[in-house]
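Consider the single chain below, provided in structure tokens and representing the form predicted alone.
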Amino acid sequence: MAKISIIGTGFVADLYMRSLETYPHIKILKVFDQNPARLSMFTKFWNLTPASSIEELVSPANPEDRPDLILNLTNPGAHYAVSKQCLEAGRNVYSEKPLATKMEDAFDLYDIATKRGLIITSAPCSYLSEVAQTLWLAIRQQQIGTPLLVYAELDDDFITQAPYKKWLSESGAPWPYEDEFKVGCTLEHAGYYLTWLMMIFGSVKKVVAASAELVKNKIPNTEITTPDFSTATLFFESGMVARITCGIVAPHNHSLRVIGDKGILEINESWNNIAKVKIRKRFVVRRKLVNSLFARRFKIKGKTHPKVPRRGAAAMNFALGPAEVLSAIAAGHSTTHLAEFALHLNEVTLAIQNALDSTGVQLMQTRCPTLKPMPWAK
């Protein structure tokens, strides 16, 4: 039995434990979260055990109570402190998205991990999910030959005017809309396609972004300046190139389409992870370069991952990641990995984010490590 403990309760920690409920090997021993009301509203809904404080979950009294990992599910802005404090006490982090909102304060968590021999993590996890993998194996497999770009949409069409301050987790907690304007689609969504470009091409080599604030005084009386809108070239060490676009005012477009010599690989929807891929030929008719109009679903024969009920999930398994890391530990494998693509991950966001202060091109110092198919996915 594998046993994690959470720190906050907000509107992602409901998505977490309607993952968790895929894994019954996977054991909560405590949950904690600053505010006491939502800590009360979140374990009774899910029948859970509280802390009385972050210092009573990650170092407890009783050994049968020490986690072999911490969900940090806390905003943006803590996941720097919350993960150094569980680091610092021993303990293996797997942290919401981003990692940190400064580099340095990422390379700092990645330092101590390092030191201490613990992991440090983070998400998006969807790169093991089924549709993510497929999509590899359909690239490695040369279902569209010789792959040469790639254009990937994470628009959410106009949030500003959509009615989320009306938005409740199943256990009822609102969603975060200060922090989510106050950091940026950027940094919150970019991950779902760069964990899926890094995990099949590699290192990201070097950002040429964009990034603009496009609708001002989402927040009322704060001066506070975030891109709701970026756009980025990605320039890979393997030779590929891709061109990755997030925003909350264009229409929903979560689609991802991979360039190859001899065809198309289409998805739809990132964030659904039995999303169809798809393989478009093209060929000549009377001296006409075609793309067909019918597109051939390629598919992984076999069982997969656990699934999550669309109810509540988003239609992601938000638990693929903490379960990867649980299995690492429980194999003695080497998990220096884990938190080396979080580190590059992390650097790449940034450089798109931060495109709207800086000149726009910038060169990674970190690299991404090699990673493997999914046993299910070979």
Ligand SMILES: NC(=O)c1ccc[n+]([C@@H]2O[C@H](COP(=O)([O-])OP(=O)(O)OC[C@H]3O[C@@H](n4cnc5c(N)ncnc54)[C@H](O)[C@@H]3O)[C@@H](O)[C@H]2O)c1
The other form holds:
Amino acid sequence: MAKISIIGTGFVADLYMRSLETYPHIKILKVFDQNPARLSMFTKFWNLTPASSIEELVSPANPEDRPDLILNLTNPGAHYAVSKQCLEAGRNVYSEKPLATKMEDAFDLYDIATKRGLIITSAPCSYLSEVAQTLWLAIRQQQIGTPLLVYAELDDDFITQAPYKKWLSESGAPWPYEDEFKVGCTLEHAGYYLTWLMMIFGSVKKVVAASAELVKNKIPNTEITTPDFSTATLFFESGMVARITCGIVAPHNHSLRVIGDKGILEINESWNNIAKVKIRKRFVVRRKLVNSLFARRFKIKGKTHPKVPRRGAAAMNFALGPAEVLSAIAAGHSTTHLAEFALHLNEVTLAIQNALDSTGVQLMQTRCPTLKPMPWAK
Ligand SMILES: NC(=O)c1ccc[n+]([C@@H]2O[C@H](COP(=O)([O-])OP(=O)(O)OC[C@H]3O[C@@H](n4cnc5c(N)ncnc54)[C@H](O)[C@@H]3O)[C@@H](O)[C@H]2O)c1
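Let me have the form predicted in complex with the ligand next, following on from the form predicted alone.
The next block holds the full complex; its first chain is the one shown before.
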């Protein structure tokens, strides 16, 4: 059995619970939330043991009760302090995204973890999913020749006009709209494609981004100036170029297109672990260049990973990341690359988010490690 504990039992914690059900070898020791009403609701619904404080959860009197990994599912503004407290108590941490809202805090977490031989890494983990791994395999097999350009869209529709006050998680947590608007869609969502692109194309060298706040006064009498739209062009060390857009104004579009010199790879939804990967070829008919009307599906043969059905906006297994970290711990493998991956993700995401304040071109200080495909995706 692998042992975990959870801090933060809000909206996303329910999605983790359904995902963790697909990994019966992962046992949840204790859970904690600073909101006692929410903690009680969650522990009753899922039949879990509450802790009375973070200290009790990270440093239990009995060594048998020490978790192998702590999931930090608190709000982004609390990630740094909570992860730091866990690391300082000698615990490994898997944090929801972002790793930290300031880059200096992300570096601090990385330093504490590496000095102590601990793990710090962050969500999203959908790059470990069937769809992302299938895309990578198609690229490695040169199904579209040499990839040159990516268009990645993470538009979520006009969210401020959606009935978001009615959105509840399975055990009754309200969707935290105020925090979502304050944190902003870029910090919340860019990682859903950035992780895939970093895994496939490596380090981003340069970010040229712009962001804006388009819908003012999202919540009356609440000062929010976070961008609700961003667009960035990413220049990878490998020469690849990608354009990524995040927003909560334009109609829903979570598509990805990888354009190669021999065709195009297409995906229509990043939040579906089993979305189809399609290859569209281009050819010449007489004097015309034509992109085929039919796109062929590219599939991995055999079993991939445990799936969870759609809940709300996503059909994603949120436990893929924690399960990967726990298996690395059990095998005694180094996990420094996971910390480096999270650090680079954080830097690129912040560069896009903070483009409002930037002069345009931002050069990255961190680098992305080389990752290996999942064993079932070779
Ligand atoms: N809402 C979603 O659909 C969704 C999806 C994927 C990822 N996420 C990510 O998950 C994280 C949590 O989001 P959420 O939607 O569950 O938010 P939420 O507000 O519903 O839940 C967060 C919980 O953390 C608790 N908390 C905050 N600070 C704490 C602290 N210092 N100690 C203990 N508990 C603390 C809060 O009381 C709250 O119950 C965010 O990083 C978000 O980006 C959310």
